[in-house]
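Only one chain comes next, encoded as structure tokens, the form predicted on its own.
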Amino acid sequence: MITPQPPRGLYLHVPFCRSLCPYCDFVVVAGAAAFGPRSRIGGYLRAVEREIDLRAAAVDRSFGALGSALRTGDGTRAPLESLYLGGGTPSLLPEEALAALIARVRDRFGLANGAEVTLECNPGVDERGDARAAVQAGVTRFSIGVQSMNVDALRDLGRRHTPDDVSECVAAVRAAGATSVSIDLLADLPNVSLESWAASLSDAIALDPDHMSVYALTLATDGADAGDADDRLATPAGALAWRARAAAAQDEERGAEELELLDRRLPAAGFDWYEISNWAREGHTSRHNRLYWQRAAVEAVGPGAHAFDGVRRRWNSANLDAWEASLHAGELPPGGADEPLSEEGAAAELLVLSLRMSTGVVRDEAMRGGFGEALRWGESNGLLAPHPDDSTRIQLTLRGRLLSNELFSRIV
């Protein structure tokens, strides 16, 4: 029987950005609300501190205080293994506010010795924040939104930084004493040749990061708004028009060639593939994201943030006004929750998440779990193969990583 578990990590969503990129589907509040005399950061900070307190109190009621015997009867409740401040652009927060939030999470949820504390940041001079102050506040890992090292591609994506800004940002977080530096890149960019993308990748590798996430640019063009999904905001008409043009200029074959290039270039540069879109040097995998792929419990605060207790997924409303108003009134914010999966559904979800990772799954166990037909189909079509280091396990092949959705749809 699947039972709720106390959180092992916490995601804290900071929605503010200097400007809105047209491809972005995250919960973002941009422009005057993010800086200047009409900034809403102050009200947000008061509200998110209140949510941290309320969520911590709820966890205490469900599982007992830190260090006490778990009410589930399985060991004692441990402090968090990870804290991830995502956005938006969390590096826009004032230094003292960032320090106060990390301290509040540590006080209310606990942070284990050596816990991973990640801060997402943009590389622009007016967006990256003070890396030294962030490290002093407890940040151990920076995730830098690079997206491309190509000037024209950055301009087309609506990014405000330049490749030189990226180099300066990486140098700054290194000098500040960051334990780990990760950069994000986008693949299958419209109107970017394979040669140009390869040059951008070379420039990114030359930055000598510890971790690289490379995501294919996915463009939602349906215009779904907050009335259809309360955890999202309406997509501006201008962004939808940009996406339609960009989607027409994407090239599936070129995107596959880019992944093949990654598969050659990154191992040669000292990076190991460990998840469909993620590569890391030894000791630098994202511990927070691993919790999601392991289907572990993760708490979440902030507008639009998603949490999981091991049984049920819960989300906050993306509407900043509604989210703030509830918390200023001393109540948990509005939102929703999925119905719990059946044990069979949870097993299928865990199998998909496990197959996303390079470790794969034990073949015989997965076959006995009722997924034999789907797994044999994956093997016969070259999507799955024996793990090179353990013949009892199977993992996605390069072809499987390209066509993973074809396999996953047969599992779930």
Contents of the next structure:
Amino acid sequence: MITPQPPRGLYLHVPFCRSLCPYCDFVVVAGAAAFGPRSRIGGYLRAVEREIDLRAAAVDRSFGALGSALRTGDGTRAPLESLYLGGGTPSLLPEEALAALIARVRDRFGLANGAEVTLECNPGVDERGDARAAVQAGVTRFSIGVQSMNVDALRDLGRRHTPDDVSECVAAVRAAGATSVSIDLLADLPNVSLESWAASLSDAIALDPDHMSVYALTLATDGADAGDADDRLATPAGALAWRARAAAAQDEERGAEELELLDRRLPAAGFDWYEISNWAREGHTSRHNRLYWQRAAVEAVGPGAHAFDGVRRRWNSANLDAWEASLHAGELPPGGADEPLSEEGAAAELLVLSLRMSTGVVRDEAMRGGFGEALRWGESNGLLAPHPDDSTRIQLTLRGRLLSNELFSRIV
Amino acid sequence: MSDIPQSRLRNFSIIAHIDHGKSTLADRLMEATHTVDPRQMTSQMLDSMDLEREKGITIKARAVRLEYAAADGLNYGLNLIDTPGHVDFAYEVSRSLQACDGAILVVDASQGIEAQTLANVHLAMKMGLVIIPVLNKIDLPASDPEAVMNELEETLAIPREEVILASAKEGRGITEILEALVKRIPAPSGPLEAPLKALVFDSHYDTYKGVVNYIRVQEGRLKMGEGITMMGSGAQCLPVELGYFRPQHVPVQVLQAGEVGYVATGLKSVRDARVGDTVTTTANPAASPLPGYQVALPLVFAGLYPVKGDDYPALREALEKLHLNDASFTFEAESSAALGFGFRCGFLGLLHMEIVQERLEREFNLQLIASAPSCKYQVHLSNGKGELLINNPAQLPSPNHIDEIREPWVNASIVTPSQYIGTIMDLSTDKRGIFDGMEYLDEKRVVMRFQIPLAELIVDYFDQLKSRTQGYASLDYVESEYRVAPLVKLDILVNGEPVDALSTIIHRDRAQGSGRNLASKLKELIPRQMFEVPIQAAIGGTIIARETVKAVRKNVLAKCYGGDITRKKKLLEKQKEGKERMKRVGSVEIPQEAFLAVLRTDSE
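Structure of the form predicted together with the partner chain (previous: the form predicted on its own):
Below is the entire complex, every chain and molecule, led by the chain shown above.
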């Protein structure tokens, strides 16, 4: 019997952006809501502080009050290992507000010594925020939304920054004393040749980050991605039109070649892949994201944020008004939850998540778990191979990483 | 027994082209004779199947007795035997006509006589039936009764004085028609005291009453309580019920010579009481049966497969049930590597095929795929190994075992406004047709005659004819003979494996184009696989066209964090469901939709 677990991490969603990017599916409000006299950031901050209090109180009731990370079994719970401020553009938050939020999380949930505190930030001059203040507030890790080092591609993606802005931003967070710097890149960009993409990758490597996430651009063109859950906002018509055009200019072959190129270039530059879309220098993997892939409990606050307690996934409504109104009235926000998974469902999910990571799984255990047919199919089609450092384990091959859904759809 | 003597019975049917107003006329005749309670009257009363009302065609023959108080002060019993109007059901027409002594010929006064009507009238005249010509729709501004009467005179030698002008829609001419039925059609003449001879002209299956035969009593009497024998099958039974149609069943104790009615036999299989059989009494049997009908033989063959493999037993059951009501199609089990288990079915024509498929889908809630239609080929084997009859390309032996292949030809006649002569000529010669002559019906309309291979006709000739002539041309055809042709089997190979459902027998000159077309279509329809998949069209061992489906290179969900996990799982489950719906050909997974799409559009 699986029982709910106390959270090991907290995800805090900050939904504000200076402007919307047409490919983005995250819960974002932009423009006047994020900036200037009609900014909603103030109301949001009051609400999210309230949610931190309410969620923490619930955790206290279930798992005991905050204790010490060093002691267990005394009726108290451990502080968090990770806080992740994602967005949106969390670097838009005023520096004192950011400091207050982190302090509140430390106060209510606890942050263990050496906990990872990640701040997502955009590189644009008007959106990157003050790195020094962020580090002072407790941020240890910056995740920078670079996407590309190609100026035309950035413009086409609706980004507000240039490659020079990226260099300045990276320099600023380094100067501020960040422990870890990560950059995000996109692959399979419309109208970007393999050569330009390779050049952009070289420029990104030259920034000397500690961690890189590279995502093949996924364009939800039907707008129905939200399903019946209210954890996403409707995609504006203009963005849908952009996506339809962009999807037509994507190229499966070229996208695959880019990901293959990555697999040659990044190891040579000192990065190891540790998850399908993530590479890191030694000691710089994302602790927060590893919690997700280990199916560990992660609490979440903010509109559209998703939490997991080890048994059940729940989410907040993406509707900023509804989310805020409940919290201002002192109540938890509206949202939804999935049915808890069956034991086999949970095992399948854990297997898929484990296989996304380079550590893979112990072959014999996974075979015994009822996934033998799928795994053998993966092996015979060159998607799975023995782990180079541990022959009892199997991991995805490069081909397997590119075609992982072919395998995973046989596991779920 | 009804109280109307034999001398005051009249048995007739209505011959008409689709849309010329046959069903409306039948409705008016029933109204005028108070056969149906006006409150229960629905339009096209006799077409009881939804499909018939929707398509505006009559599929099954039906009968109804009208009781008419004539101008001479006497009551008459007029038995209307309704007949299907489409070429596929010509056999039903000939059956119905055999039960009649006269026929109303309905011609649209604005459109003139059509090919199918022409054929049926010739048939009726050959059988000695009295023809009562009716020009319908004279209310329409476009109607031109004079021109159509000329046409009738010239093509059928029907004197214009005999023609009745009518508008079934407005009820005009109905009394004249009823009087003409009484005066012009002879009363049936079969002896009442002779041993029973009744012709089965149709049948259906009723869960409670067993096989119900529709009969015309030619001689003697059929009585409740007297055992009967089907002279053809030898099956014996005691009638469960006798009666006539109004149009619902009205039970009686006796049916006598000249009457049209039904006998419920209680028999469980239509095979025991086939259409065309003769019913006689077991105790006092007739010496010889009535001349039966030529059994209608299927011309068009196709495999019917359930979309969901689990539905195979349900399909078998549905075919068996439907066959009880429509014995004119045939079915036998077959299996296909691509489509699974199904049935090879024979149909009277393409429309018949469409109707059977639709009835199976609607009445039995099945989803079906039909393989490409085929006809029956005679295959002469080499080295004196004899002859094979095949209706499925999969049965064709390899070319080195074949001396020659013969295919069925038909004589087609097309009635068309003369401005379409050129396009019909092009279409028909393109379909390997041989022009056989042409006659003008009047200055604007012609009958064109072609000899044409049936295989060409059943692909898309009829659709093309309709679209090229805006629906103005009508087509009739009769089987003629088998002729030798350079036919080959065109196979489609996916990753080296032949896809049996896509094999066709085709003229050698057409194979290249058709093969290219199929291969390029499949290329679009088959999703990328884990490896490169060649698609080839081949005749024997020779590849005549090739396309390649590239291997899938990338299928990955890049982001997988908090909120993505549920979403990703839904996506994976969708991909999994998609895979489960696929059919396997060798190691290639092909979506069912790909077969459907190819089979539906193989007409180009």
